Amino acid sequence: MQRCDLIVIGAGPAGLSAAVEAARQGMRVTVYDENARPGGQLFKQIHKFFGSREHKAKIRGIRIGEELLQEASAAGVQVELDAVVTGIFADKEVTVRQGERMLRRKADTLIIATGASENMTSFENWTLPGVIGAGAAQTMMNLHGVRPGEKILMLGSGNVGLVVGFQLLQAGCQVVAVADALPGIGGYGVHAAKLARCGVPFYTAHTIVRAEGVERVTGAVIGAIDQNWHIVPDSEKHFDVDTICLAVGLSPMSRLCGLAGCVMEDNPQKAGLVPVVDALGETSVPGIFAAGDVSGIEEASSAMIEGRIAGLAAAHRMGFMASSALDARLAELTGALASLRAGMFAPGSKGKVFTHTAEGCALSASLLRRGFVADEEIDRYPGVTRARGVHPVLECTQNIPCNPCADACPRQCITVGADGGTITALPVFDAARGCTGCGLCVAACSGQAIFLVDEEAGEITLPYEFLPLPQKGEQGMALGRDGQPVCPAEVVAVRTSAAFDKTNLLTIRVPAEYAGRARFYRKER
């Protein structure tokens, strides 16, 4: 029987990172994987991510997975791939199907970082093609390049099925609504905003009555839902659509560790049964440990600390460590794990309802409901300002872990947290250090939240992902946060750059009365 020190079960952002850090350690590392392919989730995933540079922020899933991956290489990690893990026995024993054959394996320590399937929900019809996951979406299209279909609805607000709905868009299928039972958007407003200016409609406290069809869908009814969670009478609203994606939540993949003898919790908090774990992800049984959304869900980049914990803690275990470099390490990761955990949108903020922002900005009230801030509502947030030429609009008005647009600004004209605060602050602009209006920060919001304005000129540079790209001279129309028209538009400049990475500055001119409304554009039919 094959023996190593370590096995890792899962090649995601969480065991990839953890194998990573033992093999550095010089830990014999061995990576069970079921599918064809490593890096779980990130290879599906082509928004830039939120938090810190040390978090990776601005950078693509898919990019910070191919880093994973030559990190792994070069550390000397094996990563067996179509190879399910079957069974965990005493002794840190496992089984693992490969093939045909049936193997037996065994390590002085065990990381499980096997990840979350995603939930379902029934209703009328749910069986017909034309019903899939939101990862089933993004699979289809990110890693096959297959539209899942022309006309879809979403099916919950939550981050997945906000960043969906953008990639969705973006493969050039039309999305006729979001819903969401819950009475306000789950996810990230800046997601939200994104789907709201290209015209998406979102439809809170509603939920789906039925799919239609025969053979395959050919249309979906929502209704509103009342606060016993029935349906309101005469409120069904039916949409032509061939294809329902359903984005509603995450369940931990914890089956290993009650197979493994691990004591299991049953956490709302932490989205179901997870393993009780340590500061160190280390379960009721020694040596094996529990990392990423196996023991609660979150974002990537948290499954990705954990990961490394867990990683230099099993290294720690069998004498591969020094206390003395673990405890500088564990320093450095569990402040960045902090820094992702605050905020609202922290794993300990669930249920918790905000009305203001940490700075005391009441937030907004439309966001929550329709996916936009009214324009209203947008002058109340400490980064939307007006100054003389071009300057940015910071438009993020949740407190959220991010803070790319500070690092990115060569004049330090944008902070986020100043004086000691956090990440999750909201940024704000210092007008007397000069914008040059280079786009930097444009470029590198992960929300698409900001904007260079000149409120004279009536130019508007935005963030732009969608082909083909829009031509200089090419007429069209401004739209509002809304998505609905605003004005006639004219594209006085399109820029790309390799520092952008991917994401297109497009400067458009309109009535010089409308440039703090004209958020979008939208070329002439």
Given for the second form:
Amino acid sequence: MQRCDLIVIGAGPAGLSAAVEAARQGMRVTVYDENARPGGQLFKQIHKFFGSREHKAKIRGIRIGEELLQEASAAGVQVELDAVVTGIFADKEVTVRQGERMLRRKADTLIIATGASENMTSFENWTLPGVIGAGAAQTMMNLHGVRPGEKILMLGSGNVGLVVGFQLLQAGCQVVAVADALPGIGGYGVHAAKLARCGVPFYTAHTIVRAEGVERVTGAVIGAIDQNWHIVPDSEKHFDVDTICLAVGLSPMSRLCGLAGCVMEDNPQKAGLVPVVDALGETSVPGIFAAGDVSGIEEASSAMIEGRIAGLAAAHRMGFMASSALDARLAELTGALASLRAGMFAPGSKGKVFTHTAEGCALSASLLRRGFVADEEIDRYPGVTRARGVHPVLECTQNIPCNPCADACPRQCITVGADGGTITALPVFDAARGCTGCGLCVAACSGQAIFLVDEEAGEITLPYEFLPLPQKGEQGMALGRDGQPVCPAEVVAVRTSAAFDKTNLLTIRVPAEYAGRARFYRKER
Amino acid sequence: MRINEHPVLGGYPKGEAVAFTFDGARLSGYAGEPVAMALKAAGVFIHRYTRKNHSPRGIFCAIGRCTDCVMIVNGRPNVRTCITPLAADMDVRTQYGMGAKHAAL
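Output the structure of the form predicted together with its partner chain; the preceding block shows the form predicted on its own.
Full assembly next; the chain just shown is listed first.
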């Protein structure tokens, strides 16, 4: 039977990170993954990540995946693909089905990083072709270049629903609506705002009643729900769609942990049945660790840190790493993890109702319900200021862990959490430092919530990630935060640069009185 | 259904164009892409009919987990088309229940 020092199950962000750290300490590491390609979901995540520089913020998931694969290869990690771990037995022996063969393998330590699976929800006709998971949509359009449909209803407004909804627009699909049974949008407001300004309507406190169609989806009906989760009579609304996308949460895929004899708990804050782990990710079975979504649903950024911690802990456990060296790395990694787990959307904030930001600004009711900050609400946020000449308007209205804007500005105009504050603070612009209008902050903002505005000239520079790219001199329509036409606009500049990483900067000119409202552009119909 | 140019990804690396058959009809796709993607791009959305109720099923998860998209591929039933790479001259057939049409209960 083949042996190695560490077997990692799952080659996603957590598993690969764990493998890299352990291998760098000298362990012989083998990673098994059931898929034909490593990287888990990273290669479908074409958006820029949140967090701070240490979390690889403002880098797209696909690039982070490429970096991880390079790190794994440089560290000598062996990755076995099309390899399903089917069992875990005493003394860390595992069985692996690879192709038509069953293999037996053994290691001194195991790290289970099997990730999560998508939840589904059932409704009338939900089995019709055309009802798909949001993950399926991402796989089709971002990996294989095939549009999942032409007209799509997105069910679920958590970050998955919002991010995939935007990606559907980027792929050239029409998103007719985002519906969510909860009374408020579940994901980041900035993600919702990107959709809203493209004209996608949100229906909160609505759920799907039925899919229509005989052989495939031809429509969808949603309805408002009351406090008892019943459909409000006469509230039904029909959409012509060919695809219904379900983004109704993820559940940890923790069955292997149970099979390995780990003590499990059903923990709603972690979104399901998870192994009980300590601060290093070690389960109740000594030498078996769990990292990433399998031990609680979070973002890929935190999964990667959990993976690194588990990898180092495994190396330390087997004597590949001194305690002092481990402690030094842990101090850095646990700090990075803590900063990601702060703010209004942190795992520990689940179930809490926020009315104000940490700065004391009232949260936008419109953002929560309709996906955009209303014009009369926007001025209450510290990043939204008026100044002479061109300057950034930071439409960041919730405490989320993110600060690439501060990092991007060459003149340090933008501050996030000054004086040792947290990266969940709202960004602030300091006009005294003199904005040059370089646009790096606009392109760096993972939430696409920064605009360069020159109120007197009526010029707005906005992030634009669609094709075809508008041309300079083109006449079109400026849209508001709600996606509705505001006024005619002329494209006066289109900037692309390697430094912007595919986020193009579009500068439009509108009558000066609309400079505070125009936030998107479309070619006039 | 194919995305020719994507604002972030640009193009998509594809294998060579190959021909295959779907219920006897000649279709084309790219070698190495999942069979389900070639079918989707060709406008095929029903992969199988269930055994008891004869209700249609298509792609649901697209990552080999749910088994909704299984079809008869090269004579073998229950093949998850979303994770099976397309090859030239593949014979892909709609699955009825657990097998071919004449065997449906």
